[in-house]
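As structure tokens, one chain now follows by itself in the form predicted on its own.
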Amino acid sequence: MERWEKLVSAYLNLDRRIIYLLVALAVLIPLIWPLNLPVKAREEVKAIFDTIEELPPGSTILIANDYDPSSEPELYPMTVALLKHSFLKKHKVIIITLWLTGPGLVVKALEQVKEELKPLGVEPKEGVDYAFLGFKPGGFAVILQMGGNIYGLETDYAGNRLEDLPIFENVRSLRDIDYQVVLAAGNTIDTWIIYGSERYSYLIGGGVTGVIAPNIYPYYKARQLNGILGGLRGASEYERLLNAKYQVGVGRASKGMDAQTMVHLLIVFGVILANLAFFVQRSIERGRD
């Protein structure tokens, strides 16, 4: 009995630094050595994957990267996965951001994707296979301009005239877009739906942070969005679908989900042990009485 009492007392008075160390290990180990825990893709995630997968090669996909570095952990992996998938399917990709803080993240994603696709023999060319329009201020006014005449945006991020780029030879407005995915940390999905897809009749999907996801499900239920990537989990599910099809390896989101799962299991295990210790301690105290 004395031994049990010592164990219970030691656990209930555990130094918080040990707890911090355990949490740190639960996060770091899966990030360094991915556990590849099973993940099942939900219907709304699979809808976006299937749309890009089933479009004929050469289709035009528009990606709106409307987020900043604070949302990078959840939305950046979506950008990388969507770019990889589009290039592997030989689609044309046009990227734009309505957020001032977006361009740096897009450039980083493009560099990463091109580097990771090289071993697979896929080398997308700027101006031919993809174009980055950069940050365009104006919100809905930019979308309306793209709906009327995309050349009205004049230049891409590098300063090239849009009408001189081969990728825009058959893309004059949003009506020529085959599919769009909006990755947003704010309310720009609403803006793209209202002034873009609903007005110019093209298909659109959305990727958002976990806290925003519940707010856009009504659009999905109303078929104004054909699919949703919700938070880190949605990004991870898309990465797993992509890896299962093309063996491109797991990305940052899958590693992050492994780490998140391990921390959650650690917390649950700790709560269970704490409750057991409490009841054992109370039983010991009653025995003394």
Second form
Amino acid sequence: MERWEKLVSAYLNLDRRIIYLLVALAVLIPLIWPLNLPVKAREEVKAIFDTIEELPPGSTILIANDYDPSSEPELYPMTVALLKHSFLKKHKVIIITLWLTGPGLVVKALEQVKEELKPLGVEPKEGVDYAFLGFKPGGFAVILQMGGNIYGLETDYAGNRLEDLPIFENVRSLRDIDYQVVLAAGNTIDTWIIYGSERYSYLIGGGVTGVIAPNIYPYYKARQLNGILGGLRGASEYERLLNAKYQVGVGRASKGMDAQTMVHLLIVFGVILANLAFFVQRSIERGRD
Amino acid sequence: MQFIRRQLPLWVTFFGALYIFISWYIPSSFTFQIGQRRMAWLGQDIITGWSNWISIISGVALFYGILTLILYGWSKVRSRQPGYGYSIIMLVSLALMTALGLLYGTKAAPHVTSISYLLAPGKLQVGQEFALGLFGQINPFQWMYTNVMLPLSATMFSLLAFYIASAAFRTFRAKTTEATILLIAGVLVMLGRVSSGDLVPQLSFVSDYIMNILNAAGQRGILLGIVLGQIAFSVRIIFGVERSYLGGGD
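Could you switch over to the form predicted together with the partner chain, since the one displayed so far is the form predicted on its own?
After this comes the whole thing, all chains and molecules, with the earlier chain placed first.
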């Protein structure tokens, strides 16, 4: 009994550095030696993929890249996958960010996507096939401005006047947008729904970090969002759908899913064991009393 | 004086809010002509016009935010307060990124900005060659963003995984009925939302049920509560019941 007690006590008072080490190993090992675990696409992810897939070529897609580098591991793969899919389908893409530190990620994603699509003969042109509006301050006010008159935003990230860009020839307000995907690390998804899609009647989907995903399910159930990409898993599902259709390979999200699975299993296993140890310790203490 | 400090802001708030509220529900615009220019006095264009002002004020607020940060950092450095070394790093980083952005722009490839042209109209080549030598074909601003800011921010956020694992291990105990329910739901969602959910379809089904039905119902309640609270608070501000925004504590 005393041996058990010592063992349980040692486990419950485990040095946190050992836990950190186990988490680090659970992340690193699958990244170095991938396990290629399965990831099946769910309805909410398929809905976004199918919408972009079924829109006629030349449709206008608005991507709101409302996140900063701290959420890059989860949301950046979504930006890359959505851009790739849109360019492969010959859609016009307008990108904007309501987050001050967001533009650099869009610049990086555009460069990466253009580089990766070049061997496939897809070479989107700035101002014609896509436009990046940069960071615009004001949150909901920017959305209302876009809803009334998109030219009111004046210039794109490179300083070109919007009315001079061919992509904006037939896009004068949010009403001319065929589909929007908001990639958000904060609450801008609510803002886009309230002031954008609901007021100007267009279809919208959302990609968010795993932490925020539970908050936006009411919008999905109420059909105010037509689909959800939730966290790294959502990004991975989208990458796999895209690869299955166009053989463009999978990106970082799919590679990261093995690591995330291992860490989840480690935490669940650790918590269950800790609870068992807790009950054993309590029963020993009660027996002693 | 009392009228300017107390009464006037209340009337401005009341009529301003009423004006925007009415314009919000009018899809078209009512306009009038001044010379060549057509101006709106009610409707959609008012919403667009006011949103312009909000964007301008947000931009100015951003500028003030940066200014306050500089002054705060500088005062810390000057008085050698504990941790002033971090303020030095912050001020140097701020100055460096601003300078790189102004000199080389923020696009992916290096390009000549109007500032760099103004600073050295005859020596543009030197600046460009320096940037090319140091950073290659990549814009220095974007290079710093991608190679310094991005990994630092991602690292800071990723540290959460370690803390969460440690905290969950130490504190996640089935001590009460509520804690047990939370524990079971948490474990099922954690397992169902990763590849283990695809290996065992039942796990995925239960996880989706928790997220789509139970979670959505709870979140919906919270969301409705927040929105009703916001509406009530707005009405209190519009009618002058809530005056804390005026300052003075009443």
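Keep in mind that this is a model prediction, so the values were computed, not measured. Positions refer to the first chain, counted from 1. What we label the rigid core is the largest C-alpha set whose atoms superpose within 1.5 Å from one form to the other.
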*Consider the two rigid parts into which the chain divides between the two forms; say whether Pro57 and Thr97 are in the same one.*
yes
Domain rotation angle of the smaller rigid part between the two forms, rounded to whole degrees, is 27
Superposed on rigid core, Val268 CA travels between the two forms a distance in Å of 7.5
